[in-house]
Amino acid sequence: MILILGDNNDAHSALVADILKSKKEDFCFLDTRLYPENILIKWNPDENNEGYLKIKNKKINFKDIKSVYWRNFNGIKFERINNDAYLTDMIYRERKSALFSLFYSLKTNWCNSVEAFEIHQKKAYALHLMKENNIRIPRTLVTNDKNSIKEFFEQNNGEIIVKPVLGGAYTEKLTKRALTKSRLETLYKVPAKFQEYIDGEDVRVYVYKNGIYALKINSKTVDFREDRNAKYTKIKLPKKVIKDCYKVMEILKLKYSGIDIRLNKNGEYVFIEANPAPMFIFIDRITKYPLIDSLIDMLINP
């Protein structure tokens, strides 16, 4: 049994499901929005982690779960109980604690694990771990102090970018004009991540247990995701960069990843982040890299 954490409305989850079906592999979607009404848990932590999930009445014993593909965590149902804020919060916390305790304890082939995703959700911490292990990252500031932004702006000769601390929005290059008083005044409510602007090209590296696949992205926008005319070119990485990619995988507890790097004008590779659930359909199609096949192989042959 292979669990797909996500749902059939996501293109990547649906594609993985279709391929598993074609290979006659038993699989099931685990959409956490169905929990608790349509997902039941029975678990004995003191008895060799024995237990099962019932997903829409389909019983799945823990011992039969070969792999988990973590594509999307769709959250846990939050409902107001009789307008009682304390009871509402308590029930939500209990649901989350039970589910995540199981995620941490389920000994199977996670692609990727809950630990990897929780590190990714703390992106500044992930950068800290990389820096601690001598991986070149951008100079970075996480702050809600407007005065520190002005200092950081000057320290980097007015060449900085801004992005959310957690993610979920495009990267923006900041100009002095963009540092308006009203924008700075609201910063204390919503901290942001500021980084030196790395002038150069984007590099995306897909790392699997059986291979590493790199491409250079030539884009006219600060964030290549906004450029529909970006050019993608397959490249070979220097041995030092390949070694650093595998080091990043180890320290961020990843089994596979899409690692984002900037190649600056001096030929230096600067690591930005490592995504634990990278999109791959488009890149697989245009580069002919075996990205989909590599993931499927990891799930079927752990």
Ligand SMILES: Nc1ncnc2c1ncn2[C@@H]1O[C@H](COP(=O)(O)OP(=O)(O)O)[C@@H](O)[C@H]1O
The other form holds:
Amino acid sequence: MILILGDNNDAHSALVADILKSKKEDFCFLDTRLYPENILIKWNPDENNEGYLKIKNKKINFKDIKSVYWRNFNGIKFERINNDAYLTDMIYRERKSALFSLFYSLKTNWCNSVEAFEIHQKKAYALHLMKENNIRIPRTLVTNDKNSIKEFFEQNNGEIIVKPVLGGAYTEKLTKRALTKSRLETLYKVPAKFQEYIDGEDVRVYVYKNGIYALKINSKTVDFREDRNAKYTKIKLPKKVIKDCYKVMEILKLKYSGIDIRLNKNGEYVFIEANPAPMFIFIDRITKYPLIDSLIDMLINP
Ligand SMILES: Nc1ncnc2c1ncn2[C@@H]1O[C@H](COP(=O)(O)OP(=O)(O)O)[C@@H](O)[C@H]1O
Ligand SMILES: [Mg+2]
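Switching from the form predicted alone: structure of the form predicted together with this ligand?
Below is the whole assembly, all chains and molecules, this chain first.
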């Protein structure tokens, strides 16, 4: 049994499901929005992998779960209870604690693990961990004090970008004019992440158990996802960069990943982030790298 954490409306989850089906591998979606109404969980934390999930009445013993493909954690149902904020919040926290305790305890081939996702959600911490391990990252500032930005702007010769601390918006170059704009006035409410702008090209590296696949992305926008005419070229990485990729995987507890790197004009590889559930369908198709096969292989042959 292979669990797909996510749902059929997501292209990646749906594709993985289709392939598992064609290979006659037993699988089931675990869509956490169905918890608790349509997902029952029984387990004994004092024992090893003792328990079961009942997803829409399909019983899955923990012992039979070979792998988990963690694509999307769809969140946990948040229900307002009689306008009682305390009770509402408490029920939510109880549900979340039960589910996450299980994610941490269940011994199986997690691709990727809850630890890896928790680190990734604290992206600035992930950067800090990389830096502590001598991985080259951009100079970075996380702040909700707008007065600290001017200084950072000058330190980096006016070449900085801004992006969310966690995610959900594209990376933008910050101009001097933007610095005086009123949007900085809202910064004290919502912190943001500022970085030296790494002038150069995007490199994406897919790391799997059995292979490492790198490509260069030439785009006309700061964030390549905004450029529909971006060009994708396969490349070979220097040995030192391959070593750093594996080091990043270890530090961030990743079993496989899509790592974002910027290659600057001096030929330095600057690490941006390592994604625990990277998209791969489009890149697999364009480059013919065996990204889909590699993931499926990891799930079927742990
Ligand atoms: N410091 C930077 N300098 C130049 N480009 C950057 C920088 N940080 C991010 N980018 C560009 O923006 C993209 C998205 O940033 P990233 O940190 O990976 O956030 P996301 O979570 O949105 O993927 C990167 O792949 C890269 O193209
Ligand atoms: Mg990214």
